[in-house]
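As structure tokens, one chain now follows by itself in the form predicted alone.
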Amino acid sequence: MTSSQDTARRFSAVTGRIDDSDNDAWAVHEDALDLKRRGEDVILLSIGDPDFRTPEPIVDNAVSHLRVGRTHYAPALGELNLRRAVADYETRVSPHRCRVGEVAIFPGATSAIYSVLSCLVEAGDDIVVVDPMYVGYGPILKALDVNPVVVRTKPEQNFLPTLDDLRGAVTAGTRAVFINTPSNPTGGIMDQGLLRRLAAFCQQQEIWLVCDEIYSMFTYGVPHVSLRTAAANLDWLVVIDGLSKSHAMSGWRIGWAVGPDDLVQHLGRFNSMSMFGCPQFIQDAAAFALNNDEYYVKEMRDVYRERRDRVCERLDAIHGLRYHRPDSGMFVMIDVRAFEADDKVFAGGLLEAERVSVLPGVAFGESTRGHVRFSLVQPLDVLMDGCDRLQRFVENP
């Protein structure tokens, strides 16, 4: 009898598509975690997990619902109280009324993206995406076996696409356009005019326009305009959002998608056979968070704004260093080409020499090659220490 060690096991094609041995986007971060576990003094600036604790009233709400037995199966589309809270929120921020029937709840925005695209595209379809893009998008597109048609952006245009570039990327095989505003990693915000014209174009072409708005509540001066606000009508449009960033609830895994009723019904059936809903007590707490969040979100946003401002002031003092001041989010993209052409080499060297971990820009696409992403999810004194170490590294190679 042949042992399993003597034969190669057979796995599905999807495992090969997502098991990309060349994708080492998180290598520096993983190395940094290893160093930290060994007791090294490492400053982690390579991840976007908020350093705030979830506000206590939200935690208390979850605990209270745990105690009264809200621990059973939930509807595939989500608990009615949370779907209603999302609908009310979307109605407040858009001129278009949002109904409960347009809302589907997911365990996080990433799950929402995968589920939505699974219900919209077929293997081999073209899907227009913007470079740079969040590192988690690539594996989703590979798993679905679609053909990404990449729209490159330019640093001098704040890494934002033009309407002509987006329209020019649409082919006869395009099934969807997938955008992210406010952007991770750059913090750029697409303006209302661009979104309105893009929505009208997609509707005219009868292709889906999907917008990830997970950083919608974290903007600094330049306001975020939701796709639902910008568009004249909502046909063929899907908006995805969640509480991970804005409410410091990344580990709670709550996100949502808002789209046409017929798509939402498909999403419900997709959830039924895959995730079978989110925990009841977490959904209860999420509904509470959305209905009672004005103070907490503003407080965290103000802290991130101060961190951004202080970090940018500190980076201004480093001779030869350039960066892109973000209008939103929790990252600063730093241009390191004056010091090292290869951003992966720069990030690895910074970790080795100064024990500071940042994410190489090439992880997000070719547009941010030669940049590194500097995260703001650390207390201000830690960020200042990180800036000091960064300056020491570039001035004393």
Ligand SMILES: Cc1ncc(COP(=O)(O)O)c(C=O)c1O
Second form
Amino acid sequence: MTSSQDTARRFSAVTGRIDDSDNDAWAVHEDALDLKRRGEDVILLSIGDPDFRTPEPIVDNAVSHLRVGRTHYAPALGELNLRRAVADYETRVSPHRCRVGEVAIFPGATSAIYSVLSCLVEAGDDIVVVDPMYVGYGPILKALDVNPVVVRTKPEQNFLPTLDDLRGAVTAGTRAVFINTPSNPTGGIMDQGLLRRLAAFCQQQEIWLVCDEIYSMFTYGVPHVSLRTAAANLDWLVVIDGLSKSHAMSGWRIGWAVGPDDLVQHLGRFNSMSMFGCPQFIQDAAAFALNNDEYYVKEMRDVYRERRDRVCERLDAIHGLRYHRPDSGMFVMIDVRAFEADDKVFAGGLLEAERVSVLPGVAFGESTRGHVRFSLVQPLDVLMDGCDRLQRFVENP
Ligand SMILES: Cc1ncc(COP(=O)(O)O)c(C=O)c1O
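May I ask for the structure of the form predicted in complex with the ligand now, the form predicted alone having been displayed?
Expanding to the full complex; the earlier chain stays at the top.
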């Protein structure tokens, strides 16, 4: 007889590919959470979850729909009211009219990205991605067993790729180019010309161009240009967006993909097989949020902008410290190479000495090695305290 301990239980290959237990990029964040649980005075600047509460009218809307029984299965592609709200929003922000038939709803942008890529690429295909990239993309690419062809970027170019870099990364095996603008972690925004020419190139090569625009509503001065606005032809384009950041609704799990009708039909079947739709009352509240959002989004954007300005002003006062002033999003990338070559060592030291947690840039790729990501999702007084501690740390090595 064998006990379960002697039996080597077997799991699928995908479990091995997405097992990141040896990835220590998040170690500082985990250590910071441990310290906080033990009651220490830790400033968590390693997170990307908005610190705002979801606006009250959106919460009330969800509750009222819960009360009237909107608690059943929903269509796999999403409730018509939310798909229409997304289509109307996409129509407002781009010269191309967006139809309901081009919209698929998912439980969050992450799920939208996984589903879209599952419908576009095969194991072994090349997919062009930009470094640095959001930490959530890596596991998706690994799960799908695709081959990421990484386009490195430079700090002096605001971590943005050039058209030639992107074009040069395309091989005969490339099925998709996957970009993110505005960017997490850098806040860089791709300009209209780059997006227009990239879209034309992908169309001519007959490869998909997928763009994650989840930070589209949080830009400060430099306008976000949607891929759908920039492109002349939408045949090979997919835009991903959602409410997690813009409406402080990360836990509600609402995202979407906008693409050609035939892709959307595949996405419906994919969603039906895997998620089987999103909760009705949440979709109702999400539609309400999108149709009535001007005020709340602007209010939150103004707060983020002020935090960005005040933090940058404060960082300016730290001798020898360089940083990238973000045009968008919720993070400031700080170049720590003048103090410590290894960003993980810097982040570990900052937590140990001053109880501030920031994410090492290498978590996002080689291009941001030597940097740390300082999050703006804390109230201003906490951010200022974080800057004071950072200054003390770099000035007293
Ligand atoms: C660039 C980017 N895309 C997607 C996501 C995940 O979005 P969601 O919470 O809607 O899955 C994040 C979250 O941090 C992000 O930064």
